[in-house]
Amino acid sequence: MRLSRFAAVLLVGLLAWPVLGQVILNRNLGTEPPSADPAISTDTTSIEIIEHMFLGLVDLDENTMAPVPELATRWEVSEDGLTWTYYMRNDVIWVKYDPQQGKVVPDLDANGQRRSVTAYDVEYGVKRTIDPNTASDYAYVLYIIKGAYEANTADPTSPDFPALMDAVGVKALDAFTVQFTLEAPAGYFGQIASMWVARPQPKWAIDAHGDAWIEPENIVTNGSYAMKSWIHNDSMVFVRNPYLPDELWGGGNIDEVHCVMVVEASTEFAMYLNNELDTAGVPLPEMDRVKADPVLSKELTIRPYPCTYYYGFITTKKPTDDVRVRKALSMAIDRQTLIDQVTKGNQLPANTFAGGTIFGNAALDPRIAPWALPENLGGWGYDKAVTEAQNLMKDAGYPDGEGLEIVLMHNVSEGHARIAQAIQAMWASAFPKAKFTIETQEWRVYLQTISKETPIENMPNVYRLGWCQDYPDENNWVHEVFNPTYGNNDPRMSPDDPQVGQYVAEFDRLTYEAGRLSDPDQRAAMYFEAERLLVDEIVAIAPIYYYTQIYVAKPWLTRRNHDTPHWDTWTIDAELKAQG
């Protein structure tokens, strides 16, 4: 008995010994990643794991958002801005995790040779995203590449489809040089080249395993971490890639990242308090406690985050088809109080769609929608705004909101429900005789409801959404989200609108043309006007606040703040962590 217990202790000790030397990060992904495929991912969780498994041609500087070398050591742009040539390094190889050897090993080709990451892999990756057979929801961000739109919207069974795919303007000139040809000189293409949809992808693995190529036994990667395991809806483990060139490593010391997939924010926070996670988000109801707590407040970080929370108006449904009603509703939202008392995350009140880190933004500029800003930011302040809102509502034929019925819809979430009820209360006190109804739907149903295919009688008047940047340029905001011809245009703006049709036509033109210019000043001026039209003239949306990222991190964890986390830049003091 004694002996066997001793043997057991010895055995556990021996098994644990190699692990003890490892620096492990415990992180919550927050949900099962919908995908790990760079061509089709759309959400922040998938993008976070892709960021670590696949290198891009370039990365973005965490502060300036400017492209910095990653796979490409340098790049050239032609005089006319239409041809971008990237020169890649030749010392990055494809790797995979081998469970037999228990470590990351190079992926070998049929001749037993290591496979380098080449320009052909980049060309394949970009074309696979564009290929309509891949059905990528994010192919549209590559439409600026010559022929991409035609290929992506073509019928893949038609005889001229292969020719269309060949005509797409991405070409490997040799093994380590890749050239892009653009439709128009787009000043933001450098940021596009950093995106996950433009990353090299392993053709041989995808051909061999189909959709299952992202499973841990099949996946081949080249980034800072390799996937060791993926237990769906439960956990993932990533192991540092020892074959990554030193210059591409971010300077951190984390060997393994153990991810869980806890959806409930309150559970995540409890795990953090229990030292089961090294870093975590802060649930809304806990903000007051965290700010007041002497220990937790030191572990708290609040930083700007390139997302905007907004309410959209359906501009073709009564009574929000009247621009005066839309403007009055937008004016009657007390953004500063909402931030101070409900969201509590030091967010900034929003008077435009795009926030302060995006190229071309006009955030907090009181020349646009000054009624949305408090007096200390140069705006009107809420008292003046609400008086003006009541006048507008009276002009629209609803004095005190009499006869006004508004349906506000949001997807099921405790945080959205709090904000919706707070805004409902603000509207109800500004327009006491109006009727405001809140409805909720599950996320997938909700996205279906607010899409343009839904018949107008099934639509709410007001819908909630947030938008986060894919790349830091206004083209990704006003154009791709709201352009009436090319964007989603959920508010259903139309140039035929009797009140604001001319502004819609002008907005359409500005956002389209600004994306095809390379002169930064000219582009910024056009985006300024587009933002003004969107928020102040058409009033298709009521921007509410610019997000902040709110997290707590244990004292032993040092995080650098990329918008998409870069674990290879994080360091953990393992001794401190072991003490707990």
Partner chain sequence: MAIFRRRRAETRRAEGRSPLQDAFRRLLKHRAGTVGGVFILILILVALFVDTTIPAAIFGWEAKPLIAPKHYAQVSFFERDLPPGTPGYLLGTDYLGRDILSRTLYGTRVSLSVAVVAATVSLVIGLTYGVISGFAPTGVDNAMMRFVDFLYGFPLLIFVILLQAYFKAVSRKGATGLVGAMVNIDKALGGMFFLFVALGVLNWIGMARLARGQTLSVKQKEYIESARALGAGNLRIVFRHVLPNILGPCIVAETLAIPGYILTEAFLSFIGLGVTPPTPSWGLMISETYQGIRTFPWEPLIPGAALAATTLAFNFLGDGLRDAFDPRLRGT
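Please show me the structure of the same protein in the form predicted on its own, now that we have looked at it in the form predicted in complex with the partner chain.
Next up is only this chain, free of partner chains and other molecules.
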């Protein structure tokens, strides 16, 4: 999933008054969520709220990342690996927040009966994500399902389209049994089944309200929390779902979650210091202070996190349509100095897309992009990398960068801005006659700008993104993010590229076939070569660093470290919080 922010609209509105005695979590989302719709969301902010409002067939164990029961109590996989059958519990219901009653209530059907969450809701949700009319940017994740690719890429006005949708390999066998048929065996499908795009969706609410079904007055959900309010670009409030079966609750004690949408990391941190937030990110300029402070250092957590910070290149826009320019720009980023002097969060310099916890990764292997690694990690070191970068740029027709103009864009964030300014300075030092311009956009607009549908003249040369695992397999990384046929492919790689087309075609083949093999050694070897092609030959991206998660939390908050926050597992000592 796309990482929304580096750290966290100073339009902090008046949140709903809490009921006396309730345990309240105060949290910053960092931006306005682009959506709360499971079918169309792609970023970490949207996924965080969806994670709490909608249950999946399975969840992922926080340590092993293996599928564990959620809506499904058990599942079976056929001997050939092509058929996955999930048997669902029958005691989960759809709910909504009723402002008249001031509480979460069951959603009732036309006969006044509570609506259960059924296999039909799962089938509908999966097919709605795949339906091209939904325009889901994440539908490609489901292409392993039989017929999903054909349906998603079809013309929805074609007379053949209904038959294509009917042929998609997901079917409710009865009210509480849903079956998936796959295109090829895929051991990671159990983890795909945990994803938001595969979750049940309320057809009746969507039919009744269209795109507005996710607004608080219309939304119907089934997860640990229901939406109470959403003041756009300001705040959201979520209320615990009292109808959730006890065994699906995570063991926490938080009744309401009050979320603000503060973009500026410095403002977020100030609110934390003022006890207005229970947890927060740490702004880059504050890292040294927090580490040295006797109180804040005890509230600080830094831990490995399965995400990668990277810059992408638009490979069809001059001058980044030249692979030599792309490679020179990537080489001229001093990753270790950036970590030591700017981010200061114990990150590791990245020479590949996927980090070290992902199956099939080649992270820190100096056979790939050795110019991205310092000498102590087996790489070239920055001095040699800059010399080679200058030679490449000269070969591309831009000696010392003369005549080169590059637009680098990132979404609004103080952290992103500091990183961009540092890299701009590195590039300006390496190529002193070039012009490097930094532009910023609000997150929702930014996602549209860097999408494949945007005209090339409206796009930057270089864009910033972070990618966090949906599941820990390279299929979710090099294939689903960059495969030019089946993946998202923001850099617009093409086998017709006159410079690197043969590498793009091979990358396409490798990432497609590796996901359909069962032998782990074969898969790992193919993913190694795919990473090398992506970073070293095609140079579609400049990986910058492998993330750590960095946050502070008040002494009264105990938050368990999931890759996506699970508020229902967090606890607050209300008496200690009241003392401030």
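Quick caveat, the model's predicted, so the values are computed rather than measured. Numbering follows the first chain given and starts at 1. What we label the rigid core is the largest C-alpha set whose atoms superpose within 1.5 Å from one form to the other.
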Among Asp470, Thr320, Phe528, Tyr547, the one marking the hinge of the rigid-body motion between these two forms | Tyr547
Rounded to the whole degree, the smaller rigid unit turns between these two forms by 20
Distance moved by the Met426 C-alpha between these two forms (core-aligned, Å) = 6.6
Please state the CA displacement of Pro520 between these two forms in angstrom, with both forms fitted on the core.
-> 3.6
